[in-house]
There are 2 protein chains.
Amino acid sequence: MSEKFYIVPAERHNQLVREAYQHRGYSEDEAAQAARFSDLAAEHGIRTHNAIKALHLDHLFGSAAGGCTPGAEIVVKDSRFAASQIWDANKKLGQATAYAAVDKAIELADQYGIGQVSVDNAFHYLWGGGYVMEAAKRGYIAYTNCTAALAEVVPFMGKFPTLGTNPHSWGFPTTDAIGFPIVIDWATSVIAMGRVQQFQREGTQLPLNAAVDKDGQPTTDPNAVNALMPFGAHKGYGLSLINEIVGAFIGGSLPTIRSRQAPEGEKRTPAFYFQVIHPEAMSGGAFAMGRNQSENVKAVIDDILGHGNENCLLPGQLEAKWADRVKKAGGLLFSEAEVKAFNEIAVECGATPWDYINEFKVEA
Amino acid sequence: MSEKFYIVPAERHNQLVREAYQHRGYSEDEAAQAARFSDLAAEHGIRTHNAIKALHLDHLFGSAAGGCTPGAEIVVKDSRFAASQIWDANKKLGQATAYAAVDKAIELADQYGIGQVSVDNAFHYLWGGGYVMEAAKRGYIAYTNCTAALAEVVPFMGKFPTLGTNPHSWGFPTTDAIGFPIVIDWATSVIAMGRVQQFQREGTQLPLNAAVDKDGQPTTDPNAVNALMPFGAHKGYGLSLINEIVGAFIGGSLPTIRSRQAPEGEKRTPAFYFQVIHPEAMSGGAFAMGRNQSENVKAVIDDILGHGNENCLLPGQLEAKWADRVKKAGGLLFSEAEVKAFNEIAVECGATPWDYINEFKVEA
């Protein structure tokens, strides 16, 4: 089985994304950060969070809907804690805010071994794994979570959606050890809402315990779905809950009004949390068999994936494999439908559609 | 249905635990920390990690087996990172080490907003949830993970056990908001190995996708179990992997030799990681409807558990409910089999067995 992809040089992709964001009123720098992030997502095969999705979400919840303010300035709040910063993002573009927050957290980790940046009044940062992956590529352990734009998941044993599908994202600097950063980043629901729509189109049943109907009863009928269920019963519920609790400590308000209509005096903005650790700040320096830290990490991973486990994947491995394909192809890889969507974006913002694109086949 | 429990005053329980640890050569302070931790576990109904289990593990892997050294001194390693400490525990008693590490992380969080303590050459700290619960009761957000004493879990799609069942444990200071700290703490396997033994005794089948046989094939036959499977497929696998990767950065070595025979030059000790956050260090201070931080956390939790979700539980709620029972009973609650086990411990260390215990019924 093979799926056909088209090769789009990253510069051409990034130029279009920049133009699209600037057309919507974003500053040159914001547009550049949005393009950089879409490039990263596309490079790693994150098709659910590429530029098409980013611009679509901006239209639904962002600049066109008052959820995101082009040109907004981040305000750093006073804090008596040296390794911590608290920001009011003033609904600035999520990607620009998140990149800046990771940079600041890295700066704090360089000095204190660990640093955190909490962000109130944020707007959707798309793919959390991207930020921790970049930090990991720069040599740091990174973590982020954020509150959901929409409450789509019921608590374990619950009936009504009050939680998000949002992941926790961890990145580890394992490039020296195994060739790519380990990135752990997955939805806290069994499946994403996008999958439900896919099942509707295909007329197939959902897996068991993935969704509930309007009465809060589990259903496998994609047309009866009202909300999603957390993965791993109370365990995924606990993880999903953490995002909302962390958000509540930062300044986020009720999940059921987020990105929706909110009463006077209420808040409907998401919150972000970022944390970076310098790997030397947790190194005991006494590794077995004379290994250094990176060699030790490699030895542990080799042990985990040895003994008959050689076919197991590491989190982040598929993304790294996609990046290899992109490198080999000499450009980002998009499906025909995606190229079409990009060309619609080009028309929207008065940019030049992609007229000539090499064909590239990727085995599925 | 009701289960019969016996009321044991905490002081009497703690005295016996102290005597048992001192009988094994631990210092007065170590024995006191062990008693304090067993008291906390029993107070919250953590029957899998009470003093009986603690002393049993000490016998199997600890002071009787060279895994733990009574009277060991922790060495604080040099670090250029102000908010981070790295310790060599020299195989000191896990509970004493972990309590000290949490205290230090709190001290760092008071100053820097966030603090971390990484511990190499550690010994089993038992119930991670206990340490973060105590920190949460003191007003802090706390997190810990550790590497497993034994590799019992296969990676997702794997055949051979190279990972532990060890949890990640998060505690949140929500006592003002909802009456108890939220504590998220569960095994990264579908079930614990103790449950497999229970299924063997009862002659019942395991749930699907909970365990594999000697060929690495999924099995529901408790007698055919060779290893456990992670919960939530690749998601629980990712979480379980984090413990080993963090341990590898600190100084832990191969999971498959941990607590077992290790070749010359290898290490077989677990590693601990602790992190504490001061809640003010992540507060944006701009909560909706004039709420303060704690009121905001309460409002968010009320929203999550509203709208028809009123019967859902919060992580930590069952533990808090057990502590209420203990308070009402005026003593810790142990089953007849547990009291018998404690009296065997008393005989072992020459202490006075419990001669008179009030009966207390707890509805199951």
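As the structure is a prediction and not an experimental result, all values here were calculated from the model. Whichever C-alpha set is largest while still superposing within 1.5 Å between the two forms counts as the rigid core. Residue numbers count along the first chain shown, from 1. First, how it differs from the form predicted alone.
- Superposition of the core reveals a Cα shift of 2 Å or more for G203 between these two forms.
- In a rigid-core overlay of the protein, M193 has its C-alpha displaced by at least 2 Å between these two forms.
- With a cut-off of 2 Å and the rigid core superposed, A227 has a Cα displacement that reaches or exceeds the cut-off between these two forms.
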The other form holds:
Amino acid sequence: MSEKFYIVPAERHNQLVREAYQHRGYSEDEAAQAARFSDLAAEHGIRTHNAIKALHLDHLFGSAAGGCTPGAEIVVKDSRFAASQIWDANKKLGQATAYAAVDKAIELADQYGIGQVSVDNAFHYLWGGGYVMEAAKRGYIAYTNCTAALAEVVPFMGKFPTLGTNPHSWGFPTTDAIGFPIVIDWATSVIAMGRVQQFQREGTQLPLNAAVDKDGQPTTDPNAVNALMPFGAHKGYGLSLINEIVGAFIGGSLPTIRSRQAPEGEKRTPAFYFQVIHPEAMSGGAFAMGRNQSENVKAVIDDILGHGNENCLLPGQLEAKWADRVKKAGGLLFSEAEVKAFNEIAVECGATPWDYINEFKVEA
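Now the other one: the form predicted alone, given that the block above is the form predicted in complex with a further copy of the same chain.
No partners, no molecules, just the chain.
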């Protein structure tokens, strides 16, 4: 039986998210950026990193725990490289910081062909795919990674979690070619911790070999999870390690104390990295058969999906299909368990809970 979803008007959702963040002391602009991000995640079916996850993360490690400072101002540090900027986020809200960073990287790419922004003293920005997706929709190739809020992943052949889920996110401007941007976005663990939390809400078991319990033994019980496993054994481990090394070059904290109590003189904050490339800066110009750049991208994708591969999915396709589903429904889609979680948020911030049984339609 398929899951039942309630249709929540985007503005009702966004209003509650704004109220929740402002209740916690965030500025009107920060709350608006948080709502913008949560709307985007829900629009594309990213249930592991929607507003429920964002506010839960803020409660655990953010404004209530000293890991995020409402109203903080970003400081742009001196750099001798024209296409590069280095920021001290001063623990500003991650979503607001990330949106500003990708906008600046786009501005730099327009001028220099490529732009990069490194962010130190950050608070986690949640779904990296959302930022590169928006850049791709604007016509740019974009990449981001960040160090996760917590070390929750056991390294390959290890016993103790010393890595984050450490996502990598790429976005490519392929809307003209195939109707949506290709977005390659993944956690470097078998599943994200947000998925574990979703499975807890929904009462669903985990896949095999995705997590371990407090004794280091494999478990499929989402309530018994103590740490996660990297996907692809040594390959996922290597990809996760990239983020920690990039973060280390920026100034990132030790993984095992990130978001936790840090010794005097140590840091406990994540680090971000954004890179944006203007497609013209990559063009060799000598495309076969007289094709232009966009036509050549489409030809390559068509060749990959030809030869009996027509039913293969492209990264970002499922998200695009969910967005079409949301558009058809006329509102964001949330399960009953998710709506109840939103109502708990409403009670916390003094907003009126959703009378979802009488107010919201159920998706046909």
